[in-house]
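The chain below stands alone and is given in structure tokens; this is the form predicted on its own.
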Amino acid sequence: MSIIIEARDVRYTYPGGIEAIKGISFHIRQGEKIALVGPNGAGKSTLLQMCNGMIRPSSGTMLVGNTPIKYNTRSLCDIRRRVGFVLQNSDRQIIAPTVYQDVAFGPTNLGYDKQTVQDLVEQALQQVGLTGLERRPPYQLSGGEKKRVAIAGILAMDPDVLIFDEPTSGLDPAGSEELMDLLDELHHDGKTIIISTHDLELVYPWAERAILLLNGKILEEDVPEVAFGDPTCVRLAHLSLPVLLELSQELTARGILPTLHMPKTILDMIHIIESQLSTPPSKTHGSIWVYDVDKRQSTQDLMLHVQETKAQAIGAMGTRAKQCMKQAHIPLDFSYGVIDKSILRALRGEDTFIATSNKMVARIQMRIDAYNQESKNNIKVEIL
């Protein structure tokens, strides 16, 4: 993969003489999923601003598709474009009266006829999940819509690269879920995305590779099982470790395990805790139904097969998915990690539907056979 943003020994100077950045020096690949963790005030935003030229370093060059940004306003306006920066507030990023004059204003700058944008705009919102939504004035959203709205109006330009500045500060836990699940839809459909976040436990299973930063500088650089594997560093930056690989490494020392593991899900914990049992567990598996919402013929088609499956629990994954289910009058037990939560009814013998786009199914089989070979499992996949 092409290298498509760069930092070479960055440094960045507050006025008043705070030095923020201290001599910082990354890449990061096109298709990426990158998580900058940190604690408040390590340093993250700033250089995350650099990353887009929000921010010029005091010294040192940022570079961007292999060419260094170049500070004048059509330089900038370029820059940006590629590379779309979501704000940690996103009061400060919806600027206009309705939903849709807002995510307008970005293909509008950049000269779309309106024919053009109208398409760019209801595409994007289609992404984000809030078409219907076009007329709303935003003070009259959720927190997780008003996030959804900031994110369309980045979509609706086209960038190859989204930039996410605490994308899950200010939701429940379920919003963060859903908001996460939608990072995961982006990257599939090809975007590099890097986010900021002091919540290691947020970043541990989604991340491909973490930077972690204490004081301006790079203390580890890693896939997020090493890079947060050392207890004493995690520690040094005034974080929490995972859960999972905290409970691992006790495991470990308390000779249940006979090496250190790194799970980084439930589903990596429990085939672990199987491969050590003197007894195998059952192996009578359920199966995994894959319903295309592409292919849907209408609502009813979507609630009959739902029904002869006879599934015990019901999932959907992707935006599109999770509106044909709320269209259908569906409920989930599941919206977030959905293929590893089916491996785990499986294995209790319990059937599962998915719900998902075409573009998805792929990606579930793919990710099942994995599992069936490395655990020498045989759960099944129907796609419907």
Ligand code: ADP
Given for the second form:
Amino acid sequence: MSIIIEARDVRYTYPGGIEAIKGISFHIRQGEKIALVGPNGAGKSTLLQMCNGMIRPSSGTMLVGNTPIKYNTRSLCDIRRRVGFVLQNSDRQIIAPTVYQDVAFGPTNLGYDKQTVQDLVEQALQQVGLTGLERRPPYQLSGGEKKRVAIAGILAMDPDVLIFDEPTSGLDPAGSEELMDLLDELHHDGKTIIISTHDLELVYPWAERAILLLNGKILEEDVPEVAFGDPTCVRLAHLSLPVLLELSQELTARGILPTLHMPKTILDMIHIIESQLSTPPSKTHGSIWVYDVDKRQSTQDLMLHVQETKAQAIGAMGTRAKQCMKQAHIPLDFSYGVIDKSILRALRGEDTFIATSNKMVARIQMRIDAYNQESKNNIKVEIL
Ligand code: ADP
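Structure of the form predicted together with the ligand (previous: the form predicted on its own):
Every component of the complex follows; first up is the chain already shown.
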């Protein structure tokens, strides 16, 4: 994968004299999911703003697509189109009196004609699940909806990279999970995603790579299980270990697990524990029913299949599938980490119904096949 953003020994001192970034080098590859983690004041926002040219380093070089950023109006406009930035506070990002006008702002400024702007806005609103709210004034929306308007405004310019500064701050746990699922969907659509946060628990299973930042310097940079796995490092950064890592370390220290594992999910943990049992519990596995909402487009058909499968748990993956379930008034047992949660239910002997869009069907099948192969289980996936 090619490098899309690179920092070469960048430093930044604010006009008041605070040195926020103290010599940092890193690179981000196309298609990665990166978490920039650190306590308040670590320099996360400053560093992110350097990635799309909003802040110019006092020294060192920032590169986008292997080219050093030139800080003139023309190249900055081009970089901001390629590297979209979703601010922490949506109220600061949303500026227009209606949702439509706000999302249209970027593509209109890029000089597209009226019809193209309309198409881009419609597509962006559909991607974030806000179709139908075009005429609403943003101030009437919930915090989660405002965040989605801000994201749609960026998506309408079709950037390669999406940067989110503390995307879940101010959202409730369900809203945070919905947002993380949306980020997964955008990643699945080919976007490179970078988020900053101090919520290790949230990004631990999500990120492919984590950069731990403290006092303007990189403390650790690795896959999350390694970057977050060192208790001294994590404590130094005023953060807490993800609970699964803490539990795994405790079980190993007590000799309950013979070697230290780094489980990323509850499913991993269950697998590790079961592999220690002399006689693993034998049970008939449940099945996972996958319903493609793009293939069959009627609410009635959806309701009929939910009833027919008699699944004990129901999940939806992706924005469109969640909307279809909402329209059909079908309550969801899970809307984030759906595949793993469905596998866990299947291991208990329960059936799960997953509604999803066409592009996700193969991903579900692949993930469950991989799990079956690794764990020598035989959970059945039935594509409806
Ligand atoms: P984080 O996003 O990790 O909370 P920031 O990048 O916002 O960290 O801040 C890094 C350091 O820079 C902090 O010491 C902060 O006080 C300082 N800082 C941030 N913004 C400004 C600003 N506009 N003017 C002066 N100092 C700032």
